[in-house]
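Take a look at this one chain, the form predicted on its own, written out in structure tokens.
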Amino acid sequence: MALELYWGSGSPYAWRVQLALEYKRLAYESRLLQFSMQEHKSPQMLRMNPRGRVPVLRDGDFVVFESLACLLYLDRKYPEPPLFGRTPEEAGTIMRVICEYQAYAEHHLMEIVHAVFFENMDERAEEVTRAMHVVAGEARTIEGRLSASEWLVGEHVSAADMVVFPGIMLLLRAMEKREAGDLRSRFLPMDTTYPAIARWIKRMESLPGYDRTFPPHWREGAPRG
């Protein structure tokens, strides 16, 4: 039986485990789901994740969810190409990358990401502009370990591209939105305020399958600045 994967169009978490997939060049079925429709909480969902929540991966009669625990069941089940290196040093730094994103970087991303589109900026301003100092120093961070090398982590690409990448995606694209407002010039044009990730995101994009990755109701919305 073939790898299946629940997502939804958007989810930066699932985003994550599709690119893992078409970076190991697995075949899998693709099971969107529509959250306007609640199909990530319908009862076939529930009993596979009682959080109601993607990504869902099923292999078999295996379920695993969570995003990080998704990609490292991909990586200890279909070794080829390693998505957390190749040493116990490298998985030791790939890991402390992840880890160091998600306990000070996506927190405060998402309050920016979640103030924008649900259209109340002006109430959370305190909330916001403390998250987007966070942020900005994070980002420089990140631009800095860019500057020295072509992947967070070494020579290849790895579990620390695709759990960072989606994330900065989602903020880019919040950041086209009108509600952003001044917000915009702390990240756009990225090609000057941030030009090692700018290139960074370039060499995402060209991985093989990415187009397939890519969120469908995206596609419509405005270009990147």
Ligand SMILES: N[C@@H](CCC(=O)N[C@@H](CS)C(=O)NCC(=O)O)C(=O)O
Given for the second form:
Amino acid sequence: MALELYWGSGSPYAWRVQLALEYKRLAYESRLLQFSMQEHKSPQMLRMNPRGRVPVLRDGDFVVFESLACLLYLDRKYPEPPLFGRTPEEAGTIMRVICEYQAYAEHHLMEIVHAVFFENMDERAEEVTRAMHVVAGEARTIEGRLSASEWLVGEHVSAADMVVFPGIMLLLRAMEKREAGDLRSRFLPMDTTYPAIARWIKRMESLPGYDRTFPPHWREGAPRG
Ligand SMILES: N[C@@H](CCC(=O)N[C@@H](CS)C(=O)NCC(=O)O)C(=O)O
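Having gone through the form predicted on its own, I am curious about the other one (the form predicted together with the ligand); can you provide its structure?
Now the complete complex, all chains and molecules, led by this one.
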């Protein structure tokens, strides 16, 4: 039976798994769920993931959720091309970069995105400014890595790129919103503020199958979530 991916448009976590499936050129059934209709909370989805979140990946009788777990499963089950490197050293470095992103950047990045899309920025100004400083610092670290190498770790695209990329794209999308105000000049234009990240984004966008992973609702009208 084919792999099935349950996902939602604009979910950075689901996007990671889509990138991995496409990179490995795996055939899969795409099950796009509508957040607005709470389809991710249906009884069928809750049976697979009691947390009611996406992504959820099904492979025959086996179900896995949590995006990083999905990447690891795919890599163990379908090893070529690898997502976690070819040597123990590469695997350790890839996991380290992922852990650093998740521990020190992601929460703050999502705080900014959430504030821009769903909250009153004036009321959240202090927290958002604090988060912005943290994210800008972490972006500098990523910029440093990408100034020295085409991908976040090693010579090839890896799980590290697939974990970090969707978050950065979501942040850039938030920056397109009028509500982002002065934050925009902190991050944009990327070509000037973070030129190595801007070049890396282009490389990610030219990966095979990338277009199929792009959040469909982002192609429509003004940015929302
Ligand atoms: N740590 C999880 C996060 C998954 C997650 O939060 N997904 C969001 C979409 S971006 C979701 O399904 N939210 C629905 C909800 O919380 O009700 C992962 O890496 O997969």
